[in-house]
Every structure is written in structure tokens, then in C-alpha cells.
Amino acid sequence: MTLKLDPWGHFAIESYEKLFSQFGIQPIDNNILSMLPQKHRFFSRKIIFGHRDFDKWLKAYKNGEKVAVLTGLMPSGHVHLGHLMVFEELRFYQEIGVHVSVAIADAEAYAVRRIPRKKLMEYAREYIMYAYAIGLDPKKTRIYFQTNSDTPYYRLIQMFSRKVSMAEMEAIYGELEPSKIVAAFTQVADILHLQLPEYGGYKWVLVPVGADQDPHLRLTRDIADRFENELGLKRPASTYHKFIRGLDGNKMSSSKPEYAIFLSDDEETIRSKVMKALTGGRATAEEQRKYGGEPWKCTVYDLYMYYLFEKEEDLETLYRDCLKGLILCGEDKRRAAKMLIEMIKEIQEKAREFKDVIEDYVEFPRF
């Protein structure tokens, strides 16, 4: 069955292998992690699971040419623990000493996602705010409104549309409607102009995603191809990270607030959810004892695994543990509530530092 990646839907992809074979995706590979400068977790525990030419642009780093990192954030609701993730690969990216952009994407929220104005400008004050918080130095990182952009950014989204086809924008994307063909040429543009001399000149530009977003990334690369000779175009690089599912098994969403955990939740929120959380458990302790669990289907155990964990003995104890029974979920679930209160309140208060200097660092849109 051939599987559709769709970047504005809200369901987990339920097998990221296929990704491989059906899109031309790598994988991260013992290679990959050989000429990482340093180690972390995501990479390790195959939460990056992917890439596009990730080993050029790590070539490129280690030369010392002109590297950056990108990714976009979209305002269209309050952030979670989905948006931790994002924001910690960037942090990752940042202490190595590669430059980071990052658009906020309220041109998008506004006209896709249909958010009001007023609305997505307070998430995306928000995102800022715990972008901040995760350890983002906001002296060194590039945020910026797609619809705060000058005129060379703008010039490339008009300059793109010329040299692709409706029917190769619905080959990638499926049935589109106008604002997202202008979403798409947008993204491109964020993804491509850091190439520019205005904006610094990075040849070597990575995209670190979920995979939901690859088709941007084809559109983005058969454009780069199609510019080289007119605008000295390279393509980027990609990485494809698995999302982190809420609560109910599908992917962590603003739009199902139940089943996520929000960096804004108080320790009663984030105790009741992790409670209701699905997990990978059997209908009764007895069976769970006798049978073991299955963390694979746990959303609990992927706490574990993203956040609560640092080292791989401590989350290969508990794989274990679960598969012989030896710990039932109502003991997991205890456990991992606490933790996850512990670490957001953590977070809270390095958020609470930033709250009224925001303006400071980014310049917001004027309407």
C-alpha cells in the first residue's frame, strides 16, 4: 500500500521503514552516527531516523565551510512536547557552532490553518518564549515572521512558481486548494534564501523535520536543481525525526489537547493525562505478570524515551522490565508523571526569564 505523507494532516505515520523504499529517504546509519561531532539520544535511539544527503552537509561542517540549520514553527496552537523535540535538536545544532534560522510560520497558520491574527501571534509568542526557555541563545538564533520578510525573500516565492506544474504540485502533494500552494512555494522560499548573500550565503542549509513535511523537502530540492544555474542554488539537506505520539497512539497535536502534554500544563493536568495515557499493558496485573507488557505500543514508555532517560541502560532496564512483567503500568505511569512534572516545571521557570524580553531579539509583524 503506498503511503501518503501529508503536511497539514494529524495522524502518526504508522511505518516510518516504508518511508525508505517508497520516497528515497536514508537511513541513519553507522556512518551517519560516526561523523556526528557529538553524541545525543535522538540520533542513538533512531528517533532521527532518516535523512537527505545529512552526510554531505556534515562533510561540509567538518571543512569548515558555511553551514546552517533551518526549520519552521507553526502558531497554530500551544506548545508541546512534540515542539520540545524541535527545539532540542536545534539546541544540539547550535552547541556544535552551526547558525540557526528559524521561520515562524504565520503566513501558513494564518491562511491554511485559518488561525486569527491576534490568535497566532500569541502562540507564536509562545514558541519563542520555550524556544528560549530549551536553551536557544536568543543572541544567536535567527527567528523571523514569513510575513516579516523584505523584498529578496518575497522575490524568490514568485520566481519559484514559475518553473513547476499543477500537475507536478499535486503529484507531490495531492489535491491543493490556493492557500497551500502558496504555503508551499513559502516554505521553499524559507528553506532556500538562506543561500542568498542577503542572508548570509550558506550553501550548506539542513532541514531537520518530521516526516510529514518531506514533501516540502522534494519540492524544495527539484527548484533548488531547476535555479543553480540562475541563483547559484544548492539543495539542503534533510532529517526526518519520528513524532512523538500523544497520548491516545496518533501524533501529538494542539488540536486534540486531551492527549497532549503542553509545556504550559500545571503538575494536575500533566498527572491526569499520564494516568489515561494508552499504554502497551495487558486487561488485567495478573496477565500483565504473567505475559509481560509490550512498550513498543506504550505512549508512556515513549516519554521515557524522548525526554525522561538520558542514559540507554536506564531505558533498556525498563524495556526489559516490561516485557517480563516485572513492572505494571499503573507503577510506570506514576513514575513518569513525576518526572515529566519535574522537568516542565523546569522548564516554566526559565520560560517566566524571557516572557516580556521577546521583542528584544525578534521583530514581531506591525498588523
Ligand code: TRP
Contents of the next structure:
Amino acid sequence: MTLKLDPWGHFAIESYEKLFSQFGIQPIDNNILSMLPQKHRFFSRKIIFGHRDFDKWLKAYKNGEKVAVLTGLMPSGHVHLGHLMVFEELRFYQEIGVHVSVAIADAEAYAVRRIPRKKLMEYAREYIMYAYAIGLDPKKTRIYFQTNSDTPYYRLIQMFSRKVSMAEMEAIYGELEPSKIVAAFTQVADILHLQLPEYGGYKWVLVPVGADQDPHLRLTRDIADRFENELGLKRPASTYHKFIRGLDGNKMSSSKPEYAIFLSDDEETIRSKVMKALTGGRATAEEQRKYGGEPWKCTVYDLYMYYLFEKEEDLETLYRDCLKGLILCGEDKRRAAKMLIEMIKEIQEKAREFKDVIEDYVEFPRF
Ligand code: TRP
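Okay, that one was the form predicted alone. Can I see the form predicted in complex with this ligand too?
What follows is the whole complex; the chain from before opens it.
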């Protein structure tokens, strides 16, 4: 069966491996790992598992060329652990001196997710606050709203639409509606506009995203090729991360709040959510001791892998102890809850510092 990635779908991707063979996404291999200027657990644990042209981008970085990172977020709900990953990835690049831009996809969220403008602005404020709280430097990070962009950006959308056929669009996305077509071209403009002299002329742009966004990157790469002569555009590079699962084992999403951990959750809420999480444990403690657990099924293990354990050996020990039945889910959950509460409290404290200064750094649309 051929796999279709739906950037607007709500489903977890079942097999990340298939993305290599079906779409030509390259695996993050040892060669890439050795080219990274700094280590990060997202790479070493293959949470960021695939890429397109990341090797070329890393080479450009190493050679001191003008490089940038750009990603976008739909302000479609409260900020949860899935978003936190993206902020942390951006911080990683900012710390190694790369220019970071973030698109707030308010045009897309309005048109495709049908979220009212007022809500969008509230959510956006929350996103930006937490982005700063986890360490993106407000002075160095360029955060912009899609609907607040100016002429050269919007001109790109008009120009791009001329060189793509409906058949091509449908081959990439499946069935489409006007709102999605406009959202797709808008995202292409997000990704490519940094290359224009008006926006800094960054020719080496890396787009770190969830694997569901790859259709947009395929469209963007085709369009870049077609405008190579006219606008001097180059293909962007991209990396793909796996999503942290919700506590029910499906994609973490604000539409299922009982299974998502929000950065705004209080202590009690976090604890009770974690205690109810789906694990790879057996029906009884006795069976667990006898047969061992199945950590790959466990959403609490995900919490350790994505966030709670920095050291590889801690993660390995947990995996082994779980497999051997040496550790039971109850105690493991209590520890995870405690660590998570600490981590989130710290982020919340930082967030308070930024709550009232967001508009000093980011221009909000006025309509
Ligand atoms: N479509 C993305 C999402 O669903 C958001 C987005 C908009 C984006 N513009 C972008 C992502 C540019 C990467 C690059 O979340």
C-alpha cells in the first residue's frame, strides 16, 4: 500500500521506516551524527530520525556560509510537550549561532483548522511565551505572523501558484480544497522567503519539522527548482522528528487534553495524567516480574526518552530493568511524574518573566 502523509491529519505515523523507501527521506546516520557541531539527545536517540540535504546544510554551516533555520507552528491549541520539542530544536541551532525564524501559521490555522482570530492570538501569545521560556532569545529570534507579512512575501505566493498544476498538487496532498491550497503556498513562501534579499538573503535554510510536514517540503523543493533562474532560489534542507505520543499511545494533540501534557498544567493534573498513562506493563505485578515489561509500548518511557533523562546510561538502565521485570509501572510513573512536574514548574516560572513583554519583540496583526 502506498503511504500518504497528511499534514492536516490527526493520526500518528505508524512506520517511520517506510518514509525512507517511499519518499526518499534519508536516515540520520553516523555520518550525519559526526558532522553535528554539538551533540543532542534528539539526534542520538533518533527522535530526529530523517532528513533531506541536512548533510549539505551542515557543510555550509561548517564553511561559515550564511545559514538559517525556519519552522512554523499553528496556534491551534494550548502548548504541550510536542511543541516543546520544536522549541528545543530551535534553541539548539540558535546556540550554535544559526539565525532562527519562526512562522506563526495563523493564516493556516484560521483557514484550515477554522479557529477564530481571537483564539489564534491567545494561543500565539502562549506559544511565544513558552518559546522564550525554554531559552529562545527574544532579541535574536525572528517570530512573525503569516498574516502580518509584507509585499515581497505575498508576491511569492502569487508567483508560485503559476508554476504548479492541480494534478501535481493532488499527487502530493490527495484531495484538496481552496483553503488548503492557499495554506500550502503560504507555507512554501514561509520556507523560501528568507532567500530574498529583503529578508536577509539566506540561501541555506533548514526546516526542522514533524514527518507529517514532508509533503510541504516536497512541494517547496519542486518550486525552488522552477524558480532557480527567475529568483535564484535553492532547495531547502529539512529534518524530521518523531512525535512524542500522547498518554493513550496516539499522537499527542490538544484536541485530546486528557492524554496530552500541557506546559500550563498544574502539579496535580500532571500527576494524575501520568498515573493513568498507557504503559507496556503486564496485567499484574506478578506477571510483570515474571515476563518483564514492554518499554517500546510505554508512553511513560517516551517521557524519559524525549525529556526526562539526559544521560544515555539512565535510559538504557530503565529499558533493561523494565524488560527484566525489575521495575514496576507504578513506581516508574511516580518518578516520571515527579521529574516532569519539576521540569514544567521551572518552565512556568521562566514563562512568567516573559508574559508581559512579548509584544516588545513580536508584532501582532492588528485586525
Ligand atoms: N503547517 C505547519 C503545521 O501544521 C506550520 C507551518 C507553517 C510551517 N509554515 C511553516 C512549518 C513553515 C514549517 C515551515 O504545524
